[in-house]
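Presented below, as structure tokens, is a lone chain in the form predicted on its own.
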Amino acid sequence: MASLNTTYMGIELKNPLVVAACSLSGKVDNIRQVEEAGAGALVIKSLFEEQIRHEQDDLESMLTRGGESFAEAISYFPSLEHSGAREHLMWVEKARAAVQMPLVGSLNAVNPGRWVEYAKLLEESGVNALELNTYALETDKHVAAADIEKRLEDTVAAVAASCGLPVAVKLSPYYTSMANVVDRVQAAGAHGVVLFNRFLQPDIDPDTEQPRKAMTWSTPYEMLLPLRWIALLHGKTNIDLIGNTGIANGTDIAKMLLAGASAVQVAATLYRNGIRHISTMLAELSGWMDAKGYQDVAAFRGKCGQNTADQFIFERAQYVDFLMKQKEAKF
């Protein structure tokens, strides 16, 4: 049987399937099931900036409440044991104690500063790595693209310098020069990039004429965007490339590895098929490798990356080729 062993930012994994940051990690029983199903690792749902702000706002409110009261009324000062971000950190520690598989702590990082403090606290909780979830939608017309990228770079540098854990950056697909951004976050201290963060798009209800939340699971077609960029970046960077979005089965994992991914992250397919689907995906990947005669993941990783495959297939030439074929087709 083929070996699925791989590494994830220097961390030894028994296979390349990593459960992405999602609500599945909100219950210890789920995390145990993920480990029992055979996952290589799990990313614990993100600590968001809103949680930290909420904690800070509550603290300021409670510290100023009764400000003119008797000076020895120390009961006005709050306990932070179960508030906001602190509660999240306690949960991470509980998850760490429940399983042996590698765990990755996730931060929704937008700005440096307090994030450094919480990166250190996550490190103390026992996680094996950190993932910076750069989920932010820029709407200020006065903020230039270069400013956004510089802020990202500064955040990565501050967090990476603050702790001894390997750091991955979960990027959006909307940067003008993706290869340059990946190079810059690597220079700032990142050990891996997760391609890509999937924004949840709001909808509008035409009956009520009001915006509404629209939760839709990713589809296999969405896998093609990260697949393309992993293939383009493979061999041009030393940073680990992690595929995310639309990965539904073992064949999809094989595709990502062929492109050059070190590992993949999955979530939607587990909501559709259950946590036990992890075992199915791994069996499918192993079966594919056996059929191809591959003894381990290293034997075929990057085989279809741009540096080894047709050098133009993942670039504009593919689009030109498609248009020419459409022009020649008869309807």
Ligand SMILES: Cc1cc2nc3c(=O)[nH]c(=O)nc-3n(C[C@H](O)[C@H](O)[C@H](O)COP(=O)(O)O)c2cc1C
Second form
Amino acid sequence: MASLNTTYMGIELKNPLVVAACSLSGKVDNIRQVEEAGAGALVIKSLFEEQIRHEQDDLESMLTRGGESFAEAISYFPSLEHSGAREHLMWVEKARAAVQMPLVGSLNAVNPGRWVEYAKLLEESGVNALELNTYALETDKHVAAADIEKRLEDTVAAVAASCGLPVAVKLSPYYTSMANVVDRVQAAGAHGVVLFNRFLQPDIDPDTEQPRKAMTWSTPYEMLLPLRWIALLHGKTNIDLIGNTGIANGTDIAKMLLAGASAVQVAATLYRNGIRHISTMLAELSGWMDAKGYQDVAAFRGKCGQNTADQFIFERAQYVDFLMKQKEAKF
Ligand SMILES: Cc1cc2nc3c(=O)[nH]c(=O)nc-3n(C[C@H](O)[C@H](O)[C@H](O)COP(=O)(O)O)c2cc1C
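Now the other one: the form predicted together with the ligand, given that the block above is the form predicted on its own.
Shown next: the complete complex, the earlier chain at its head.
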């Protein structure tokens, strides 16, 4: 049987299937089931910058209320600092104690700030790597794309400097020059990029004429954008490329690896099909590799990436070719 071993930012994984940050990791029983089903690793749901700030602000306003009492208050309430976000850390410690598989802690943040100390605290709670999700919709017309990218770089650098763990950055697909952004987050200290983050897109309810928050699962079609970018970036960077969004079965994992991914992350397909679906996906991947005669993942990783396949397949020539054929076709 083929070996599914891979590495994820230097960490040995028994296979490339990683459970993405999501609420499944909110229950220890689920995390155990993920391990039993054979996943390579799991990303624990995010700790949000706002969660940490909220606590830090609360603590500061309480401690500064009566100037003189500051030192006393600190000694009275040494454990008060970050108590809400502390719960998250306690949760991570509990998860760590429950399973052997590699665990990734997730920080969801936009600006560099004091919250980065949580990178160190997550490291101390026993996770093997960190993931940084940095997306926020910028609506201030005075903020230029370059400002947003600089903020991203600074945030990555602050997190990478504050802990000794490998750091993956979960990127939005909306950057104008993806290869440049990937290069810069690597220079700032990242070891991997997760392509891509997926966002809740609010709808409008025509009856109430109010915005409607609708939670929708990703569809297989959404996998094509990360697949394309992984293929385009493969061979142009040595940062780990991690596929995410729309991956639903073992064949999808095989495609991501063919494009050049080191690993993939999945969430929606587990909500749809149950946690046991992990073992089905792994059996499908393994069956595909056996049918193709691949002994291990290295035998085919990146085979359809930019450097090894026809380099125009994923770029403009593909589009031009398609349009020319449409023009020639008789309708
Ligand atoms: C219920 C739910 C909760 C999620 N929570 C987080 C989170 O805490 N942090 C994060 O970075 N992404 C979160 N995500 C996004 C997923 O990690 C993933 O990027 C997204 O669902 C796309 O993958 P999929 O197509 O396999 O679902 C969440 C997704 C779902 C469905």
